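The chain below stands alone, shown as structure tokens; this is the form predicted on its own.
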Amino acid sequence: MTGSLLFQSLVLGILLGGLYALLAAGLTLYFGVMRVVMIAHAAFLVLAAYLAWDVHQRFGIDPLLSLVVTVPLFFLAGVGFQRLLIARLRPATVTMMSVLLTFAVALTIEGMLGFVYSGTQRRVQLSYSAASIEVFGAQVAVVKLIAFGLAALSLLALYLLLTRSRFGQALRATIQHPQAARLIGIDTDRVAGYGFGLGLATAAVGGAALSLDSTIYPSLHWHWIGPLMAIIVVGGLGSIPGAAIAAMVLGIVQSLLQLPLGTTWAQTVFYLALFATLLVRPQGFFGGRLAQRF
């Protein structure tokens, strides 16, 4: 194992961690606002990737341009999903029942994709798909850089929205103390709907990024949901910066472990980190005070 190979794995780990961070931020937003465990988040991610692939196949449009349609579409779908399904769950059992509800939604999306597109693996072929550039001696695929840039810009936009806007203040107040937020006049139901839509919009962005660099198939979401769940537990449920930090760290470790262990075994790092966190610090390493500040 050479130093250049290790450096290349480190760079790839950072790029992968960026995509994990974006998707985990959306996932932890659901739990932070409504205590909802959104098993279907990765299924919506794959759905967005299929839409990007379909638009490219039919009209020759770059998957990145599909974001103009999919982001607002997924936002509205998220608001509708929260109003029509999540809001009807009993508050006392919302976390447990949301697991069952969103699990069923994930299976429905998988079945629908299999029916429409069959189980055949799909991949977007672009003029720059095989292009790569050299970064300090490491060869990095252009599509991975684009996916990372897209994730980084989306996280920055999400951060600015949450910290510099009145909606962000209302959302953070709802995350920290819903009852107190209602007492000062915040419509927490509306905020919860918009927060859910925001979380689903991150899946639309992630799906476009995923379609650039990955082969997609209907059951691909099961490959993603386990690591994403592990990331938000390690980072601290409800903590967006915690999820981002945990995503970057675990993404890098996974990439480095692929050298000696291979792709399949390297992914076990997420589950080992999950078990260790539950044993040592069940609230997550960045839960509690950091989550409350954000």
Contents of the next structure:
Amino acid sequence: MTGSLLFQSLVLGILLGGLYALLAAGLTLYFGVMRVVMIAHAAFLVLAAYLAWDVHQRFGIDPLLSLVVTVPLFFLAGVGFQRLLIARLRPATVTMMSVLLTFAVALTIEGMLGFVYSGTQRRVQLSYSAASIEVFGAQVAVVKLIAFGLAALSLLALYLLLTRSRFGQALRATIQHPQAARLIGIDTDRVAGYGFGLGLATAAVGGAALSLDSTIYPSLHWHWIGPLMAIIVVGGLGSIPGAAIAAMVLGIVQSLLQLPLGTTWAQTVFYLALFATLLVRPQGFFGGRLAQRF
Amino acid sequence: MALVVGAAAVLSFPLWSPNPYILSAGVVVLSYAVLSTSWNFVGGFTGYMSLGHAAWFGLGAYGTGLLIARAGVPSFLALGLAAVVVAVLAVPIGIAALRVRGASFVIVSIALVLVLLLVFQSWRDVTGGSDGLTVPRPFPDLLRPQHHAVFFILFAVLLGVALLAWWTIDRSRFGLGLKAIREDEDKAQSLGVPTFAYKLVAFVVSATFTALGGGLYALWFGDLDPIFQFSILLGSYMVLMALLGGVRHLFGPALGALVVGVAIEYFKVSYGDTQFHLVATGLLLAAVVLFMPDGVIPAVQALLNRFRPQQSSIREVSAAELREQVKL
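Now that the form predicted on its own has been shown, please provide the structure of the form predicted together with the partner chain.
Let us now look at the entire complex, which starts with that chain.
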């Protein structure tokens, strides 16, 4: 194994980690506002990727442009999802039951995708699909760079929204202490709905990025949800920086391990990290009080 | 009395089933009943919902199959050995998984299936990978319908043993401790229930019964593929069946298995290979979670209770019900 090959996979790992970080941030938002573990997150990701592929196939426009439609659409779907489904569950069992409910949604989406688009593997073919540029001696596909850029921009936007805006303050207050937030006049139900919408919007962005450089098929979401779940547990449920760091680290490790072990075995690193975390620090490496309880 | 009639009706099914296909569907439904009842040792008593119980099913099936095919162990000895191996494996995995509660536990259980799927697909030399593993039949001389009939009885016996074990635990002090964990783990612990040990025992018992179900399935079906043995879908079926029937009731999971199992077999026959069964499973699970989280049996009981004199003051109340009563 040469040094340049190692460097190449390091770069690829960082690019992959960026996408993981964005999606894990979405998962963390759901968990933060509602204590909901959204199994259907990856299913929505694949759904968005299919929509991007469909738009490209039908109208010949760039899959990235599908974002203009899918992001608002997914935001609204997220708000509706929280209002119409999650809010109906009993407060005492919401964490457990919401897992089952979102799991059911994931199955339904997978089935519908198979129904509408069939199980055939799909791939977007673009004029710049094969192009690659050299970054410090590593060959990196342009589409991967675009995907990373998209993820990084969205994460930055999310960060600014959460830290700089009034809505972000209300959202963080809701995450930290819903009751206290209600007492100072925050409509936590509405904020929780918007939090859900934001989370689902990250899936829309991720889906467009995914459609650029990977082959998609209906059951693909199982390949994503496992690693993503592992990331948020390792990072500590409810901690966005924790999720981002865990996503980066695990993404890089996975990419580096692909060289000696191959793709399938390299994926096991997420699960090993998950089980190791449980044995050493069950609340995750960055999680606080929140993670221990759930 | 009703119990005897019910058992007789189940056991005599091979005699009055109209054709071998229906009989084989009966075996499948019965195996679902075994699995969801086994799942209920953890899900029903402790309230820890495992979506990944297919892991134990797959390990039991592959354990049995590998022992027969690679080591030449006699069929039913292999089944027992595989169950012992799974029980031993379930201890460290349970220690890791039961350190977290609620949502994290569900995540861990899903991760367990996904990682085993990866391992069994990749480890081609031993497991045969995606090409599958053929398990030699235990009774090579039997014709197909007789083979189904024999396994129908075997699954029925296993179901009986599992139900008996659940019933025994349900009435024991141990079971009471487990139910205390379900309602409020912290309070149970402060009252002196050794929560971790209790959870672990329930977890291992559940895994062992699931593995027996898996091993028996391997002997019956004779052909294993990681995609189908370590399938999230199978794990979700177990949860769906148990929830639909009612996790607090002895026969709840088996009843749910009857409904869901028949539905699944029907969908497979009518719609074949399309993804329709995924949509149907998803919608059904969502409906159960939203509208009947306690299952069919309590829903029907509540309906009947309206026409009966009011209950006495001492009865089991769940934490969720209590909270709702306080609110009123």
